[in-house]
Every structure is written in C-alpha cells, then in structure tokens.
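In structure tokens, the next block holds one chain alone, the form predicted on its own.
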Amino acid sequence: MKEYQTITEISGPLVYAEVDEAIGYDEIVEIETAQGETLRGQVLESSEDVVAIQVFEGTSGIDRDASVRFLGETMKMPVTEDLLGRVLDGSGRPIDDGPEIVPEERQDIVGAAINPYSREYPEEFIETGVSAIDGMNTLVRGQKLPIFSSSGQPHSELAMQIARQASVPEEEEGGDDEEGSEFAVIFGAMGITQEEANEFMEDFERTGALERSVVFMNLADDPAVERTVTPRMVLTTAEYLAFEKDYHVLVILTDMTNYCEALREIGAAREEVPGRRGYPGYMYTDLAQLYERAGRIKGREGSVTQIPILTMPGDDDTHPIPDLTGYITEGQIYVDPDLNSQGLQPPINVLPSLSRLMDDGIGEGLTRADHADVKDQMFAAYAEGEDLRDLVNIVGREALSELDNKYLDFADAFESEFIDQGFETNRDIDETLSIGWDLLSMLPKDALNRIDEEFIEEHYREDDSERKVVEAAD
C-alpha cells in the first residue's frame, strides 16, 4: 500500500492526485489531512498518471499536504443478521450508540445483476395495509413500485405507514412458502432533514417496527457524495438477508431526487457534458443499476421488493427523474396535491397510478377471487365520476341522469371511505375489498358490467344500496 502526497487539484467533492501505478476504478481511498483527520473516498476516474477521488465526508480541511492511501479493494458492506434493529449512517456506520457490528461477511456494495434466466417471476402479494395500494395497485414480492410525490406532500408519512404495516400474509393451504420465512424492512433515507429523521425514528421506536428493520440515515447536511453510496449499502444488506437468510425484504428509498441531485453535483465537478436539465447522461444506467437489484431468484425463498420515493420538481412527471424511473420500474403510485389539500390521508390518486404486475399477484391464494373484478369496476366507476365532476361545473347536477348522479356519489364516497383511511389505520385485504363492495352497492347491479355475476350474487349489498346513496348525498 503506497502513500502519496501528490494532490494537484480540489474541485467540489473531488480530489485529483498524481499516481505512478495502476489504480482500480471504485477502489477505496484514505486521505489523511495535515490536522491528522482521516477521510474516506472512492476512485471515480483513473488514468495512467492521475486519479479523481470522490470524498465521502467532503473536502473541507484537505490541502496539497494531505496524504492519499489506496487500499486496493472496493467498498464493502459488513453484513450480518444482527443488523436488524440497528440504525446506521449513510455509509453503513452505526449511529445508535449500540455495540460494534461483528459481520458474518463483507460484501461488495456494487452487487451483481440477477441473471434473467435465474429470475423468478414476481406474483405473490405483499400487504401494505393501505387500501389504495392493496386494493387498486397491488404490490407483489420482487417488484419495484415507486411513489411519485412532490415537495410538501406527506410521502414521508406514507413511507412510515408502509414500513410499519407491510407484511407477507401466510400462504393458504397448498402454498409453496416454507414455514419460517420472515419479513424485514430496509429503510434508506437520503438527504432528509434532521426533523424528518427524528420523526422516522420516533415512529419506528413507538410502533416496534425497528426490531425487524435496518435504517440507513443520510441527512441533508451530510456530504452529497455519501448519498451515492447509501442506496448501494441498503441493497447489499437487503440482498444478504433475502438470498442468504431467506427473508422477504421490503426496501424503501427516500428521496431518490436527492440521490440524483448528488449525481448532478458530481458530474458538474467533473465538468461532464450535461444531459437533460443538467443531469448526467448516464443517469438512466445508474438508476437501473439500483432498481434492477429487486427481484426473486429461482430456488431461493427470499425476495427483494423496492419502493423508491421521489419528489417530482414542480410536480412534473416528465422531469428526467420520474421519467427515467418510470421506464425502469413496474408502475408508480401518485401522491396527489389536490387530494392532500382536501385532507385525504394518504392522498393517493389511483387513476394515474399503476402496478404492472398487479394482475399476476391477485385473484387467487392470498387475495380473494373477486379482487380483480372489484378493482376493475371501481377504477371504471371512479373515472366516470371524475369526468362527471367536470360536467357538473358546466350544467349542474340537475341536468344529469339518475345513474350519473350515482356515479358522482360513488366518486365522493370512494375518496372519503376507501382512500381516506388515515396514516394509522391498517386494513387487511378482506376489509379493503369489503369496503369496495359497500361502495359498488351504491350502483345498480346492471351497471356492474366488469364483475362476474357469481361475485355480484355473493357480495352485492341489496339493502345497502339506497342507504349509501342517501349518506353520500348528506
């Protein structure tokens, strides 16, 4: 291990040093300042005589007298089952005043893509306890389903609700899950404020969710460069628990916008030619390297499921971050500012939301057979009610037919009874679908043209139809 005192330039989070040997890409570096402080970094670019190093703790205090040591290995995450219940910083060091972590092994944080031949198709239900997700945009094991939000929306509250409520229901008789498969949550926060961090930790501790979770915290005043490492630390831990310890792991990453801003900051420091809106041209590839680490592997009991959360700048879903995320992932959940202003909790707009793998994870086994039909009918009825709301603003309700007025009542009741459940309410799938049938019973039977007659005969509430209409009108 050689030591150099050949720093030639410091630019933002980057340090450039001259070398006389081949230095590997992503190699870990230690920089010792003149004041005796040791900082960690990673090789970002390497040529025959100069390397660019991104410094995780920031370049403050580094000058040309600092010493640079190349450790000859890439960054690794110390992994063990004992990480459950621990709180770590963005680069994987404990910050919860607990004991030192004694790892079972140390794994490269870059990870490896799952061979497509070895992938198991995701088709098993994860219950979040949130009706707008479970009933209308179901999450399945091994899926990557992002939440699209915007500044000022309660996506943090939704993330906490999912983290404490999410579970894999027990397989029904004939299922192929082995007994003892456990559920874990890996929560990665990037660029959040200290206030948000305190809220997250209070909620984790109050509800006991921390016992089955590993929390990584990168705060807003932590170096931006560390944010490029945090999601890789999170996913390496998730892969270890899933594929070596047979856990069903749910990974929640918030906020991916802060991660992408860190990429842009590093790209600017390297004087790279920018892509759309100043973001690096390789951002699609970079995000894909993270998102594609979700999945299941044939012959393994465990799974990695991802819920990345991102705040869309200006609530614009054509912005590069949500746009590229949408290309890579299997759908999206929209947190809607208008529904939030009406006080709905959580303010999820189900109409533009989508779970592309939902149809493979519902209808049999862990969900009721009528799930798919109920979902389709509620989508259609709510969309009809939304369209009629625009028409009412022009012609008034009196000009509408009796059926049209029932669709309007349905849309109001759908928001107030199905969507607006609160951040503390945990509904199982049976309760969610029962509420769905209560709402659909507001409509006449002949309007339920997306539901099998067998299910209508079994679940339609004849006596509830008129009562629901009256309640909605009141």
Given for the second form:
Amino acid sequence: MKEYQTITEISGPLVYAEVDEAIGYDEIVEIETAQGETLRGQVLESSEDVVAIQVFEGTSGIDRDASVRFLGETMKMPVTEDLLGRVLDGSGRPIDDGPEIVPEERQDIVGAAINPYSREYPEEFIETGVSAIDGMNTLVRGQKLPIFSSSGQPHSELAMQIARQASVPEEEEGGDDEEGSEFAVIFGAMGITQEEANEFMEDFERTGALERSVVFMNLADDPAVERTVTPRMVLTTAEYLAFEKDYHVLVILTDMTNYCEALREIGAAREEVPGRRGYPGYMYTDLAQLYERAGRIKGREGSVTQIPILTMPGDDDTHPIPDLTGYITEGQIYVDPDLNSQGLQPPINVLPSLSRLMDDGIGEGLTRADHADVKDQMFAAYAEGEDLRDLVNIVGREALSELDNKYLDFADAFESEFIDQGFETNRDIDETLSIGWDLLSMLPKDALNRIDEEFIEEHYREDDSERKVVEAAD
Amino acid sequence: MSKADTTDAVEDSGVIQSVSGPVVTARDLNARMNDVVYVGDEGLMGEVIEIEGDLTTVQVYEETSGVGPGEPVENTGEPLSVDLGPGMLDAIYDGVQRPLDVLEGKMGSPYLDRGVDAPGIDLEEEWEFEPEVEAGDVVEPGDIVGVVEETVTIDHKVMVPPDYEGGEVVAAESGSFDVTETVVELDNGEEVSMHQEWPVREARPANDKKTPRTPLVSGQRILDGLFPIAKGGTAAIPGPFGSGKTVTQHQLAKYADADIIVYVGCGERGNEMTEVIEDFPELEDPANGNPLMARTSLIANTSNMPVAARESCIYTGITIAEYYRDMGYDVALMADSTSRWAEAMREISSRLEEMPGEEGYPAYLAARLAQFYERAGYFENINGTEGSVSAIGAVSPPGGDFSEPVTQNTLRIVKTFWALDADLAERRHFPSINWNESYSLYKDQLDPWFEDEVADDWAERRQWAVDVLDEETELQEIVQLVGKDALPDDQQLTLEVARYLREAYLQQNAFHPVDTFCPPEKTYLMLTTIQTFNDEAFDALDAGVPVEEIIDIESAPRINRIGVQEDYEEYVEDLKSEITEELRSLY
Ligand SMILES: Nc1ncnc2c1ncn2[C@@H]1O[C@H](COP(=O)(O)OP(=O)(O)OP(=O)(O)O)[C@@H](O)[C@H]1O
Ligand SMILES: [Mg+2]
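Mind giving me the form predicted in complex with the partner chain, seeing as the form predicted on its own was just shown?
All chains and molecules follow, beginning with the one already shown.
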C-alpha cells in the first residue's frame, strides 16, 4: 500500500491530495498526522491526479506533512451476533471495555438497495402499548415511522417507552418463550448530549434491555462528519441481524437533524450549489438511502423497523429535514409542544400524525374488526372538537349547539383519557379500543357515521355504567 | 442500446478520468450525445450526457463506489432504448427497463447488485403468432401484421416498425415463435419480428393529435363527478407528504377504464411498489374480472436506487405507453413522483456544474416537463388506428408550497389539476382533493359523453353541487366568527346540505371493499339523493318547519352510507322516498 505525503489543500472536513495511481470513488483512507494520530476518511471525488477526501474525525491536527494511505476498499463494518449487548462509538469502535469483537463477516456500510421485487409488504402489527400509536397510527414490522419533535420535548421518553414495550401480540399467545430473544434494538445516537445519552443508557440498563441491544454513540462533542457514517453502521448491523440472523430489529436513530447538519457542512465545504435553506440538493436521495433500509424481505424471517427521531428547527415541519423525511418515511408521529405544556404524556398530536401502513396492519385477525372504523370516527370527532375550540373562545359554549358541546367534551376527554396514559403505562390493543368506545359513546349514535352499524350495536355504551375501562382503572 | 441484441458491437473505448457519484468523465471516447456506454471494469451501464473537447461526461445508472480513474469505458454507439414486444405486461422494471424479477434470479440476492444486465423482454419465451396479413398484401410502417395473446386481457398487436420502409408481404405464417424470430417477410428484404427497439427520449410518430372527448373514468367520485380527465388527457396531483398522491395514483391504476396501465414509481418508496406487485395479481380488473396485472406494466426506480436511472424511468415508461397506443389501445400512465424526476435532473445538472436556474433546477426543467406531457394525447396512429396516452403526474412540492418551480411549470402544461390539501388530509377527509382549488379544463368537452352514457342532466347537477360548495365556503367564514346558530335558517340548511356533499359525495374510502370503486351511475345517484334532500328540506323550511327539526330527521344520515352499498340502486330509491316522506310529514 502506497503512502502519500501530497496533501495540497485542507478545507473544513475535506482534504485534497495528489495521487499517481487510480483511486476508487468512496474508498476508505487513513491519514496519519505528525503527532502519530490516525484519522479515517472517504474518497468523495476521484480524478486522475487528485482526490477529495472527507475526514470523519474532522481535519484538526492535519497538516501538509500528514501521510495518506488508501485502503483499496469501501467502508466495511464487522458484523456478528456478539455485537448484542455492546456499546460502540459513532464509527463502530467499542467503548465499553468489553472484549474485542470477532467479526463473522465484514459488510459494506453503504447497503445496496433492496430489490423492490424482493420485498415483502409489512403488515404485522407491533403493539407499542401507546394508545395514540396503536389505536390511531399503528406501527407495523418493517415500517419506518419517524418522531417529529422539537428541542426540549420528551421524544426520548417516548422512544424508550416504545423500545421497552414493543411486542407482537400473536406470538405471545403462541407461548413462544424464545420470542424475547428474537427482538433486538439498535440505537444510533448522532450528536446528542452526554446527558441525553446517559438517560438512554440508564433506561437500557434498568430494564435489562442492553443485552438485546447494540448502541452506537456519536455525541455532541464528537466529530460532526462521523455522523454521516453512524447511521450506516447502525443499519448495516440491523440488516445483518434481521436478514441473516432472523431478529426483529427496532432501530432508533436520534437525532436526524444533527445528521443533516453534518451533510450540510460537507456540502458547504465542497462549495456545492446548495438546495433549500443551504442543505444539499441530494439530501432527499441521501436520506432515502437510510430510511429505505427498513423493511421485510421475502423468504427471510427478520425485519428492520425504524423510528428515526428528529427535532424540527423552529418546530416547523416545512423545514427541509422533516419535509424530506416525511416524503420518504411511511408516516410520522408528531410530538406537540402545546400538549406537552398541558402535561400530556406522551404529548402526541394524532391529527397530523399518520401511519401509512396502518390500513393493511389492522382489522380482523390482526388487531380487531372494529379498529379501522373506530379510528376513523375518533379522528373525525377529535378534529371537529379541535375546530370548535377556536370558535368557543369567541362565542362561548352557550352559543353552540348541544352536539357541538359534545364534540368539545369529546376532544377534552380524548386528550385526558386516551392520549395521556403516562410513559410507564402499557396498554394492550383491546384496552385502547375500549377507551375509544367509552369516548365515542359520549356522542349520539347517529353521529357515528363512519362506523359500521353492526359494531355500534356491539360496542356502543348506552349509559355510563357500561363504560368498560375508565371506571375500572380509576 | 439493445439489451436484446446479443452482439453489441463495441464502437470505441476510452478511459475514466474522474468519478463523482453518478457522474463519470472519460477521455478518448468517441461518442455521440445519449449513447449508451459501459463504465469501468464491471461494465456499469451509463449514458453520455455531455461532450466537451476530448472529455465525455457520462451519467451512470448504477452505484459507482470503488470505480476509479484509468478503468475503461466502452461505447455501444446506440442511444438508450427500450425493448418493445410481448412480455411487458405483468412485468416489473427498473428505470432502464431491466426486469427486477429476472435480476433477483441472476443476482441470487434480494439486494440490487451492479453490472448485471438483462433484456427488457424475454428473448426465449415463445408466443403463438396469428398473422393478420398474407402474402401479396402491402404493408406500411406501423401497420399491424398479426397478434399474439400477451395476457388474458390484452392481445398484443405485432406492427411493422415505424422506421421500416414497408412493402409487399412475401411470407407470414402462424405458429410459435420467440421474439427474435421473423414472423413476416417483406419483398424488400425487411423482416418483421415481435421485437422492436425505440430510443426512449424520442416520441414515437403518429399521424395526428385529436381533441379528446371520452373521459378516463376513474371510479372516484370527486374526479369523475367534478374534475374529470379525458382519455389522452394530462393531470397533475400536487400535494405535501401524506396527502394522498400515491393512493390516488393507485386508485387510478386499479379502476380507471384504460386498456393498459403503465405505472412509474419514480424515486418513491419500495414498499409502495411491493404493494402493487402483491395486490394487483389478486385484484380484479373492473372491466372483465381478469387479474389487474394482466393490463399493467410497472417501472420501479425507488428513492434509494441510482439517481440517473430515476432520470430515465419516466422516458422508459412513456415509450412503453406509446407502443401500446400504436396498437390502438387507451393507455394511462401514472408517474409518482415527477418531482423526484426533476430532482434527479437537478442532481445530475449540479454535478455537471451547469448554470442553475430557479431553486437550483436546470434551466431546461420546464422544457423537459413539457416534452413529457406532450407525449400524452389522443392520437390517430400511423397505422390509422386511434389510441391514447393519458399522463397523470404526482408532484411533491417542498413544504407543500405550490409556488415552487416543478408545480408551477407543470401547471402551465397540464389540463387537470387535482390539488391535495394537508388540512383535509389531517382531518382524514379522503381523497383530500381541495374542491375550491382543483379544476379540469376537459369538463365541457366530456359532458356530452356523460350525458349520453349516464344521465342527461349530468352537467346541471354538477353545477348545482359546485354552487352549494361555493356558498358553503363563504358561509364558513362567517361561522368562524359568530357560530352556526347565528345564521338565518336557510343558510343553516345550506350548510347541512353541503356537509352531506362533503362527507358522502366528496369523501371516498379507498380501503373499503365497496366504496373504493364508484361507477359514474352511482356517483350520479348519490348526487341526486343529496339534491332530493336539499329540495325537500327547503320546501319544508318554506312551509314553516324549524330548521333543527329538518336537520334532525332520521333518514338523512343514511346518505353517508350510500358509498358502502353494493346494491346501491335499491338503497337510493328507498332512501329518497323515506327522506321525502319524513320531511313532508313535518308539515
Ligand atoms: N382515498 C383515500 N382513502 C382512505 N385513505 C386515504 C386515501 N387517500 C389517502 N389516504 C391515507 O393517506 C395516507 C397517505 O397517502 P399517500 O401515501 O397517498 O400520500 P402521498 O401524497 O403519496 O405522500 P408522499 O408524498 O409522502 O408519498 C395513506 O396511507 C392513507 O392512510
Ligand atoms: Mg406518495
């Protein structure tokens, strides 16, 4: 392997070096500084006599005398089942004082695209135990469902609650004791604070979840460019465990906003023509190459389910980061600052939230026959109540009809009883739907125009004594 | 380039000078614009997009990781083409017409590997050819010389390629042939097989483009009822994420009364394509009960697949559509999403360091969009048959803001505009097509068809519905300020009628087994039911019945259930008389 001491330019995270041999695009590079430190990077552009290298750890410490080695291969990740239970840095090096990792395979971290023909459509319900999700925006195995949040909101608590509680009811009934061991969580932190990281780690340790988890940590003070590698490491590990070792993998990526900032930084350093608000024009494609690594594959047991978390700058979902994400993922869950300040836990606003794979994942044999109708009706009723809240501020409750008043009551009860369950409560789907019926029964029967008459007959509570759950729970 | 042509002659070869993502430059390559080339040791497929002195720039349709300077580039000397012939229906392709099922087999992996190629149609499969000409007949370019049964639904017409001269038929035999074999011989030595090639960036010729006068009936109430598209028409569906573009496109692919569907998944989700692949073989074609896949050709270049192939997938799709049009079929092409196509252009353009136009898109964005939609239309083909290509493009504006370049340039071309609305989607009003903003410029030229085929007061009734909805929009502004009860009785009643229009007529649940498809007759009957309620209710009001009592009648809410009724005719008859009776009993 040839060594060069031919660096001609250092600019932001980029280094340019002259070469006299052919260097492959995307190849991995090692740069050794005068102080003997070894940094890693990747070829961003290769031409006959000069290459542009993006350095993961940042370029500080590099000078013209640093030596550059091209490793002749693209970036690989050593994978093995033994990764479970381990804590790694953002570049995949162990930081937990555990034993050396002996890889079973080394896989390219830029995963090849799954052939759409080879995919299997995701339709297995995952019970998260969170009513706002299970009842209204159901998650299924192999889905990519991000949490749209903003700074200072309890999105981490929500993600941890999901990671803790997520299960697939069917298999539990099958009495399959091994089921627990088939489930794995891969956690990828990008640019989060030490404090946030500690919270996650404590939760993992408290619940014993670490055993079936792999943790990748790129913290706020770690190099920004490394963040472009972390999620690819995470997903390579996830794909390996899911499609070669049959695990059902839940991937949590936080915070995608920091990832996108890193992309922007590299784009700026390369003096690219920027797209919207300074983010690179190829950010859609780049994000798609991460998010599309969720899914199921025909003939394989496992699955990769992704819950990326992003904090929307200015709580604005038209900002390029949430916007492009929403265009790629299969729905989104909104964490709402207003609901949070009202003390709702989790503060999920179901109205703009959406799960696009819900329709095929619910219903008879999957969740319950009345699920779709109940969901539709609750959406309609809550939206109606929400609208009326604005009006009631102006004209007062007396000016509204009896029915409108009922919608207002419904909206309040929906928030306090359905949504606000607490981060520690785990509700099964029956309980979630029962609360739904308790609430819908606040409305007159003939207002339930989205529900099949048969279901109304079966579930509508004619009077309060029939309310099933809330009474019992009190 | 012909992937079917096994003897691709290498015209010339050069060497890679630089690699940056999907853009590669080569030295010493003798090439023309748009020639297909094979790049690097692995022979990755690419297309020449710029020539400057000794440097040729190539966009590569596969990932370029690991490819480096010095590796060879070989020119095929032919432009990017598709293979046309039987076998394109019930198939699924990537953006350069490589069959994804064949690739899965060849690669032995669920992941898309590089450097693997396969012809767009199976070269070995045999088809039963039935000639429609005999020795002595004179045929011209485009003429149909025979048929093969391609699927249960579609007879594939074998045609003289448009670039042939034509002449007298010397021999034409029925029998079993593969697509490379000659089925008809002409006296000038030209041989017609079931296989043609066509460069994707060039429109197939036609004699004449005509004014479209037949609707592409979609089975979606708001489309057929308020904003119809013609066979041979163009439509855009812009909307923010999650507003229903893909569901609308899928609904059209399932229920539109076209002969052939070409569905182009351009830079969108893998699972959405999987859904089509899994569902369509099971779903019935409403026209004949056959599996839907039997009339469908799929092109899937998902968001994570190479961006250059995303740029070409639209062209691949429209060329296949034109080919079936030439057979005299009505083809509907859905492109989801044209914004991803435009972004692919932008990405390539910026790697070429071209001067960016608005929002970084290349200056030729508008021209490319126009060229694409211009390839749609109702045509008289060169063989005298009539056929159509309807083009329906989804648009994904950043931040849902319609003022951006792709939406704006599309709106200048297309004649049907189905504006999706985040607010409606949020309250689960589906399809969330905003009735105030949307329009169809085909409405008037399609009315005669609806009046002949469905009901002679079709246009009048529609106008009534539009008027009520307009009035509602105005009234809602007042309601926001003072509440509904402050309105006079007649206006309150109008709001109630409008509510039925919105909830029963405009909303339609794509996931309900019955409601998902609504024939125009049912669309019409639903509207007349609401109008019956309207007329009777206003009569009651005039007779002094308080508005609360009118609104409260028991039968009216059943209007909302017409959509889910299979035997809707009887239901509607009963409902109308019940509404009438109940209202008349109040005075
Ligand atoms: N006609 C409909 N009936 C019932 N549900 C619908 C309908 N249209 C849309 N939806 C709901 O809205 C969701 C989002 O729709 P869709 O996937 O078509 O959005 P989109 O506009 O294509 O978004 P993107 O731009 O992100 O691809 C669907 O998953 C479905 O739940
Ligand atoms: Mg879509």
